[in-house]
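In C-alpha cells, one chain follows: the form predicted alone.
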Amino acid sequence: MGVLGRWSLLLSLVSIVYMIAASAYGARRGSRAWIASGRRAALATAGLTTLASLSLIGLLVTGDFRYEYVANYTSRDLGLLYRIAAFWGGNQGSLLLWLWVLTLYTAVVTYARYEGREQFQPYVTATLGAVALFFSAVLNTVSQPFRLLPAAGVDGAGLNPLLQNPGMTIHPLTLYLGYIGFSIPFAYGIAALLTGRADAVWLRVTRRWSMVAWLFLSMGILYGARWAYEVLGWGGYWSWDPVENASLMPWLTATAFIHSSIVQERKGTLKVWNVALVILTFVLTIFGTFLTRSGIFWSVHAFSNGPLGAIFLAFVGIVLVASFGLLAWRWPLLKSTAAPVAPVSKESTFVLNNVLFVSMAFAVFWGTVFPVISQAATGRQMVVGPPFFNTVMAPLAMAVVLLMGIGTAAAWRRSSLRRTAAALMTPFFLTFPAVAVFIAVGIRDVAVLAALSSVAFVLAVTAREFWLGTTARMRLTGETAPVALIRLVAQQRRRYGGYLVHVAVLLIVMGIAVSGAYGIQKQVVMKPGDVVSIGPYQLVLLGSSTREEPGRTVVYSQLLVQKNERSIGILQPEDWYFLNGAQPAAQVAIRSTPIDDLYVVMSGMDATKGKVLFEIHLNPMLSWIWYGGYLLVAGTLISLWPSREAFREAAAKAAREVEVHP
C-alpha cells in the first residue's frame, strides 16, 4: 500500500506538469487537441492524488508503523475516526489532503460546461496545475508522507490529545475546502487577465464557486471556535491566535469580493478592484498555510517546524508578484465605461463596505506579523495581545454591521438622501423599544448597547424587505402570507438567501458582544458536599472518582446544577491521562442555553484530601454564535441552489455543447 501510494504520488508530478504544457500550449495555439489532451491528464491526476490518499489512509487505519507519518500520529489503542482523521492531523496528512482537494476540483473544473469554457478553461487549467505543482513538488521531497522509518516500532505515539475530539473530523475538512476552493476564482481571474476578456463573464462562472468555498471557509471557522470552546478548556473560543487570523483574513477579503462582484456583475465597475481581491484571498490562504508550517509563530494549531516556512513563504512572493505583474500588465483592459458610482447608492454603500473589510483584513495581518517585525528590527518581540485586535476591529465590525441596513435600503445606480432616510426611518423608530428591553433586561455597558442597537436596527431593515415583498405577492397573486413568504424566497433565492445570511451575521454580533462583555469567570477549591454560587445557579461537588479506559486513565468529577432550589442537571467534568505519557487533557462539561452557557473545567486535584480546584464560567448569550452559524450555512445553501429555470438551462446548453463538440 505504501508502495502504491509513493508511486501514485509521484507519477502525480509528471502528471500535472504535462497537464500545464498541454493545456498552455493549446491555449496558445488554438489547438482543441491539445486543450482536450490537458483535460484529460488533470483527470489523471485526480485519479492518482486520491490513490495517494487513500494508501496513507490505509496505512494509518491498519496501523503499519514501519512509515514514519503512521509511527508519529496514529497507535494502536486509537479509534478508527481518530485513525482516519489522522490523515489531516500532520503535516505531511495535511499537505496531500490539500493537493489532493486542489486536483478533485481542478478535474470537476475542468470538465464543467460554462459560457465562455473554450477560451478560459486551458488558462484555468493550467493555473490551477501550476498551484498543484507546487504542493506535488513540496510532497515528493520534504514533506514525505511516505517515508519509511529504518525500524518499525511497536506501536505509534498516538494523536495529538487536543485533536481527539469530534470536531476534529469536521473543522479542518471546512477549512481546507474553503481555503482550496478559493484557488478556483483566482484561476478564473488569471484567465481573464490572460485572454483579455475581464468583463463579468469570468464572475458568473466563478459566483457559485466563490460561494461554495466562503461557506466551507466560514463553517471551518466556526467548527474551529466551537473546537476551541470545548476542548481547550479556557472559557472561550477566540484567543486572536495567529492561526486563528489566517483563516479570518481571507475570509475577510472574500466576503468583500463577493460583494463588489455583485456590483460589476450588474453594473460594469470595480473591475480592478475584484480582480485584485480574488488573489489578495489566494495569496491569504497560502500565507495562512505558511503560518502553521513557518514555526515563527506559536500556536495550539500550528505543525512543527521546518524548511516548509520559507518555502511557502517564497510561494508566496513568487504569486504576488506575477499575479499582481499581470493586473498591472492587464490595466488598460480592466478601466470602466460605466458611469462613475453615485454617492448615494447601493453601489457606494459596497464600495465602503469592501473597503471596511480590507482594512480589518489589514488590521488583522498587521497585529499578527507585527511581532516578528519588531523582532526582526529592534531585537525585541512586541506582543500584540486581544486588546488590540478588540480596539481596533470592533468599531470597523460595528460600522459593517450599520451598512448592512444601510445598503439593504439604498437603491441601485443613483439615490437621494432624502428618498434613503425615509426607508430607513421606519426600521429606526423600531429601534428603540428595542433599545428599551435591552435597558430592562440589565445591558448597561455602552459599548455593547450600541452593538445590540445596530443589530436591532439592520434586523428592523432586513424585515422590512422581507414584509414588503411578502405584502407585493399577496396583492399580486392573493396568496397567504406564509406561501406568499416561500415563493417570494423560492423565486428570489439570491437576493433572499443573502439576507439570512446577514441576519445570521447579526445573530452572531449579538453572542459576541453579550458574551464577552457579561462573561463571569470563578475559580474554586471544593471537597463532596461544598455548594458555590455563580449567577442563578448553585454547584454541589457529589464527588470524584477514576475509570480506565483504552489508552488512557480518566479522572473525573459530578457536580449537580441547581437554579432556583430546583435540580436541572449534572455537569461531568473529566481530565484525561493518557498511558503513552502524552500531555494531560481536561474534558470540558457545558450546559448550554439560549439564555447562558454554564461551563466547568477541572483545574487540578488532591486526591488525599479529597479536594478539587473547578474553573466555572457563565456565559450570557455564547450559543447564539452556533445558531447564527447554522443559520448562515442555510441562508447561503439557499442563495446557491438553482431554480428549476436554471436547471432547464443548464441541461439545454450542455446538449447544445455536446451536438457542437461531441
The other form holds:
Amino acid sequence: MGVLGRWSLLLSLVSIVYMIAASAYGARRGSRAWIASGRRAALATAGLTTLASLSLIGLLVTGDFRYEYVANYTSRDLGLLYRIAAFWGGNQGSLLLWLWVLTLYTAVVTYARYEGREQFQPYVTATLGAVALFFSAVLNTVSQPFRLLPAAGVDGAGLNPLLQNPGMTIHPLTLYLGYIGFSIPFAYGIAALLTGRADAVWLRVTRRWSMVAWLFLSMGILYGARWAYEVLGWGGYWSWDPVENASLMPWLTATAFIHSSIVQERKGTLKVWNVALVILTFVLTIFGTFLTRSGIFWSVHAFSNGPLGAIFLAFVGIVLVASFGLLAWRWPLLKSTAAPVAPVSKESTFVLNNVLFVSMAFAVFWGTVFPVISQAATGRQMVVGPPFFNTVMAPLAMAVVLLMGIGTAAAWRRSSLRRTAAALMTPFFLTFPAVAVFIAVGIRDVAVLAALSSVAFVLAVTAREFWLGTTARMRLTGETAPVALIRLVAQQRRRYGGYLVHVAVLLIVMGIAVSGAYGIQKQVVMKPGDVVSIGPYQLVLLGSSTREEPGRTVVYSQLLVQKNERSIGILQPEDWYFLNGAQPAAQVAIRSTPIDDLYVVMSGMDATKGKVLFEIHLNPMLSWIWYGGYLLVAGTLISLWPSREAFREAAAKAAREVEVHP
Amino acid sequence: MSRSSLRGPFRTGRAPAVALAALLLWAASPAGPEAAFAQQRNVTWQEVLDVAAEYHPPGCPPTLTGATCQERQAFDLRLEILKLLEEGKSRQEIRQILVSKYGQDILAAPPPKGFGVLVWAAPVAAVAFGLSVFFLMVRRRRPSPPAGG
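Switch from the form predicted alone, shown above, to the form predicted in complex with the partner chain and output its structure.
Now the full complex is given, and it begins with the chain already shown.
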C-alpha cells in the first residue's frame, strides 16, 4: 500500500508539471487541444493524490508500523476515528491533505462551467498547478509521508493526547478546507491579471468559493477556540498564540475582500485593491503554515520541523514578488474608470471597513513577528503578549461594529448625510433603553458598556432592515408577517444571509466583551464536604477517586453544584495520567448555560489527606460566542444557497451549450 | 495554553503516585493563595489577576500572562502582586517595583519606550495611513455622470 502511495505521489509531480505546461502553452497559443490536455492532466493529478492519500489512510488504519509516519502518530490502542485523524495529526500527512484537497478543488474548477470560462480556465488551472507543484515537491523531498523506518516498529508513539478530542479532529480539517479554498479566488485573480479581464467577472465566478472558504476558516477558528477552552484548561479560548494569529490574519483580509468585492461588482471600482486583497489572503494562508512549521515562534501548535519553515518562507516570498509584480505590470489596465466613491454612501463605509480589517490584520501580523524582529535588531527577544493585542484590537473591532451599523443603513452611490442619519435615528434612540438595562444588571465597566451599546445599536439597525423589508412585502402582497419575513429572506438570500452573519458577529462580540470583563476565577483547596461559592453557585466536594482505563489512570473528583440552596447538577473534573509517560492532561468539567459557564479544573490532589486543589472559573455569557458561531454558519449558508433563478439559468445555459456543441 | 501549563505547579510525574509528590511541591510552594488570602479582605483576588494580566512571569509561555499561566513562577508572581496590593501600592508603583526587580522582560507587552515604541507605533501608523487614503479617495469628487457598475 505504501509503495502505491509513494509512486502516486511521485507521479503527481510529473502530472502537475504537465498540467501547468500544457495549460500555459495552450493558453498562449490559443490551442484548444493543449488546453483540453491540461484539463485531463488536472483530473489525473486529482486521481493520483487521491490514491496517495487513501494509501496513507490505509497504512494508518491498518497500523503498519514499518512506516515512520504511522509509528510517529498512531499506536495500537488508538481508535479508528483517531487513526484517520492522524492523517492530519503530523507534518507530512497534513501537507498531503493540503495537496489532495487542492488538486480536488483544481479538478472541480477546471471542469466547472461559467461565464468567461474559455479565457480563464487554462490560466486558473496553471496557477493552481503552480501552487500544487510546491506542495508536491515538498512532499517528494523534505517531508515524505511514505518513508520507511530502518527497522519496523512494534507499536507507535500514539497521537498527542490533547488532539484526542472529537472537536480536535474537525478543527484542523475545517481550517485546511478554508486555507486551501482561498487558492481558488487567488488563481482567478491571477488569471484576471494575465488575461487582462479584471472586470467583475472573476469576482462573480469566485464569490461562492470565497464564501465557502471563509465559512470553513471561520468554523476552523471557532472550533479551535472551543477546543482550547474545553481542553487546555486555563479558562480562556484565545491567547494570541502565533498559530491562532495565523488563522485570524487571512480571515481578516478575506472578510475585507468579501465586502470590497461587492463594491466592485456594483460600482466597477477597487479593481486593483480586490486583486491585492486576494493575493494577500492567499499569501497569509501559506504564511500561517510557515508560522506553524518553522519553530521560530513559540506556540502550542509548534510542530517545528527543520528546513520546512525556511522553504515555506521562500515560497511566500516568491508568491508575493510574482503576484505583486504581475499586479504592477497590469496596473494601467486596472485603473478605475468608474466614478469615485462618494463620502456618504454604502461603498465608502465598505472602503473604511477595508481600512479597519487590513489594519487589524497588520496589527496581528506585527505583534506576532515583533519578537523575532526585536531579537534581530536588539539581540533581546521582547515578549508581545495579550496586553498588546487586546489594547490594539479592541478599539478597531469596536469601530468595525459601529461601521457595520452605519454601512447597513447607508444607501449605495450618493447618499446624503441627512438621509443616512434619519435611517439611524430610531436605532440610535432604541439604544438608550438597552444601555439602561445593561446598567441595571450591574455592568459598570465603561469599555464593556460602550461595546454592548454599539452591539445594541447595530442590532437595532439590522432589525430595522428586516422590519422595513417585511412590512413592504406585507403591503404589496398581503402576506402575513412570518410568511413575508421568510419569503423576504428567501428571495434576497445574499443580502439577508449577510445580515444574519452580522448578527452572529454581534453575539460573538457580546460573549467576548462580557466574559472578558466579568469572568471570575478562584483557586481553592477542598476536603470532602467543603463548600466554596463562586458567583451565585455553591460547590460541595463530594469526594475523589481513581479508575483504570486502557492506557491511562484517571483521577476524578465530584462536585455538587447548588444554586439558591437547590442542587442543580454534578461536575466531574478529571486528571488523566498516561501510562506511556506523556504529559498528564486535565479534563475540564463545564456546566454551560446562556447566562454563565461554570468551569472547574482539578489542579492537583493529595490522596493521603483527601485534599484537592481546584481552579474554578465563572465565565458569564461565554457560550454566546458558540451560539454566534452557529448563527454565522446558518447565515453564510443562506447567503450561499443558489436561488431558483440561478438553477434555471444554469440549466438553460447547459441546454444552449448542448445545442451549440452537439 | 501551553501543554505544560496544564498540570499547574504539580507538573511532576507519571502515575497517580504523582499526587503525593504534587502535594509536597504544593506545600512548599505558595499554592492555594486563596487560602493564604482568606484573612485579608481588603484586596480581591480578581484585582490581583487584573494586575497580573499585565505581566509575563519568566519561564511561562509567551502567550500566557500572570493571570492565565499555571506555572510555579506565575503562582509566585500572583502572590507577590497580592502582597504589594495589600501594602496599598498603586498599579504604577507595582510596575516600577516589578520592573526594577525582574527587568523589562516581566512586562507582557513592551513599554512604548526605546525599541518598544515600534510595536505600538506601527499599527497606529497603519490605521492613519489607511484613513488618509480613504479621505483622499472620497475627496477626489468629480462632477461625473452617475457611475456604471
